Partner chain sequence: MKLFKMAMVAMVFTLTGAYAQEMFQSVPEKEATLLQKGEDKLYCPNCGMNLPKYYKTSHAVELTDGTHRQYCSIHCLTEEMEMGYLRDKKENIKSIKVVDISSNQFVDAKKAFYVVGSSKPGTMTMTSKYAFRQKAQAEDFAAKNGGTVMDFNETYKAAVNDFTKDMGMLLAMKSSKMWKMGEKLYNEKCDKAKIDTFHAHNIGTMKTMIRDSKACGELDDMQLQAISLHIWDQKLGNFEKQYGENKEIKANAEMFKKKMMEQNGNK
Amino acid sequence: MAINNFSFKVAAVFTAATLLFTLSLGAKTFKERVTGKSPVLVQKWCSVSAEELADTYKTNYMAKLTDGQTKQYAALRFLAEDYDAIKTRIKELLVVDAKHEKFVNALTAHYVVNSKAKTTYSKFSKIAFENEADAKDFVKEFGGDIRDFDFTLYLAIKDLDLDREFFKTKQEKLYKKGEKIFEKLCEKFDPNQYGSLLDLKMDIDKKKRCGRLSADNLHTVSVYLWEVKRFGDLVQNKNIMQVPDKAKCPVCGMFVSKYPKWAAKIVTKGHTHYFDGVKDLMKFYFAPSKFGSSHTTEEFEEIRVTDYYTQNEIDGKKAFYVAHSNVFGPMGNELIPFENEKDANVFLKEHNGKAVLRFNEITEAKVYELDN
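Go ahead and give me the chain we just looked at alone, the form predicted together with its partner chain.
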């Protein structure tokens, strides 16, 4: 009884404290969630994090790419993570004006940075407005400074490490929960068959691979599969390409080990170059000097790529490549490799591919065509 009484008191004090806290902050909170009736959503979830886009609609970004793809991001942090992969293909970049909740040109918008307004995905918020006057009004209420797009993106890229660190503890708890959900509720399937976290989440949802899940649980299990299980499963496949953790693609600068399904490499006498897709490999192959390498194409001894179906490491010079399909790699449109011609043809039909190419049929022009 005494204990109950005590815990009741504690609870009461706690509630009162929370209430006070909320009230005192009430005047100055910024909510990212959509309030208007018809948000523009090209998809339900973020292209990078697969988080619900509507939840943080006021910080959403949209990138329309030259190859026809449209990507939508829950916040600038995720655009920043993806920026290297898309920056040469951006046709139009849009951001939601936080006041009017509509997409506007991101390059000419005014950004309030370092204000007191809290946002979900970054320790330091960055909030966009089409009109400078609206940004100034926001500064009056929440403090902060007004910056242009370039500098704001610069801050976001610089904050990536900080923000990842910030969410790390939360993330680790999520993994444990995700593992439990997967073991208990899901059918067994290979998370490596997907090109992105978003594809994986959409497929689990559509095919009900884990039965009926709450939105939170669906996200948790998807993140676990993508960030943990995917790599655990790959280790069991002994024929997979071994990529050093720190290896960066010399063409786009991204870490190749994050995309084992797309890994490719060129072996020269001294060392090996790793790529996060055959497209980048071929760009490098045709013009190494463009990417700061002193190699010549003749020095490349071996080309190794990853078979899309089996994930085995195979000989790139003997492989069959499907071009212009509707399956995108981390760098967008790809040349997708297969060991057997039969597999390539099956894939071509299933995914609206336009051609199956042999290694020596690939030209530099054909490679750059993929980006348009």
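Next up, can you give the form predicted on its own of this protein, since the form predicted together with its partner chain came first?
One chain, no partners, no other molecules: that is all that follows.
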């Protein structure tokens, strides 16, 4: 699953040459939407962008994880967005063969990169085929080069900033319309109660929080709430945990500020360690040396976590934690914290949790059970 070192070394030279070539060519149309075949959909919307999966089915990916989750993505760009969070938990990774519209092994597929074909979510397309002969036929029509999965994933991760900018104009047009829909049609609720854009959109749809919306308006208001209002509400919350933009979780390496709903920290005399969830915090707590730290558990002065409902920063040693619920954090199954026991028990019942634990009841074995 790892990206090999050779790919990294040749990437800069290869990318510079191919991008110059691609930009000089006229773009051709590549139809991403599913045709008459029945698509394989484990969910209706993309796990990251919440876009309709059928609309770009020929670029879909599916990740089956060791903790039982299955996540489906509209394109490699969104798998790349989520890759840090799932890379250690991938049991099987599949991609849709663009010619035959069936899921195949992503690790052995053949990818046409930097062709003239346009795709919805990336400036430079990355199209998968099970058979090399089909990839070569695609190259004859659209140009490009055939690469393996490691190199193609490297390009997708490298292109993320470019793709976000590419997609930004489209998203910004949605925000004003989404705000109007929310103010006029929706019941007022806090978007910070959700763990992902997909969870938010599914709840709005299921509970009809904005009445009966068209598919476009449902997506528009969901994107506005997740990408605009959610952060506005967080700014107004004076008790939220303040996480430096560059703070990385020492356990998984992800930027913690991307996941404010799940933020946690351990404070020592000379340093503060930030985590993208209580599970990673507890892994570090029990064995800091395993993650490159010279601190001992006895040196930890404070444990601070984020209350799931209020989003307030609270004392981790006094909190109540729900284990093995059907709500997943950035790193999958989580220990979900609450300041008071009543909230923890309500959440336990609503989300099929197995237990409410106090801090001193959490063992290292119980923490690692969450990964299984």
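Numbering follows the first chain given and starts at 1. Think of the rigid core as the biggest set of C-alphas that the two forms share within 1.5 Å after superposition. Computed from a prediction, not measured in an experiment: that's the story for all the values here.
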* Once you line up the core, how about residue 154: does its CA shift reach 2 Å between the two forms? -> no
* Taking the rigid core as reference, does residue 183 move its C-alpha 2 Å or further between the two forms? -> no
* Core-superposed C-alpha of residue 210 shifting 2 Å or more between the two forms -> no
* To do: Once both forms sit on the same core, give the Cα displacement of residue 345 between the two forms in angstrom.
  => 2.8
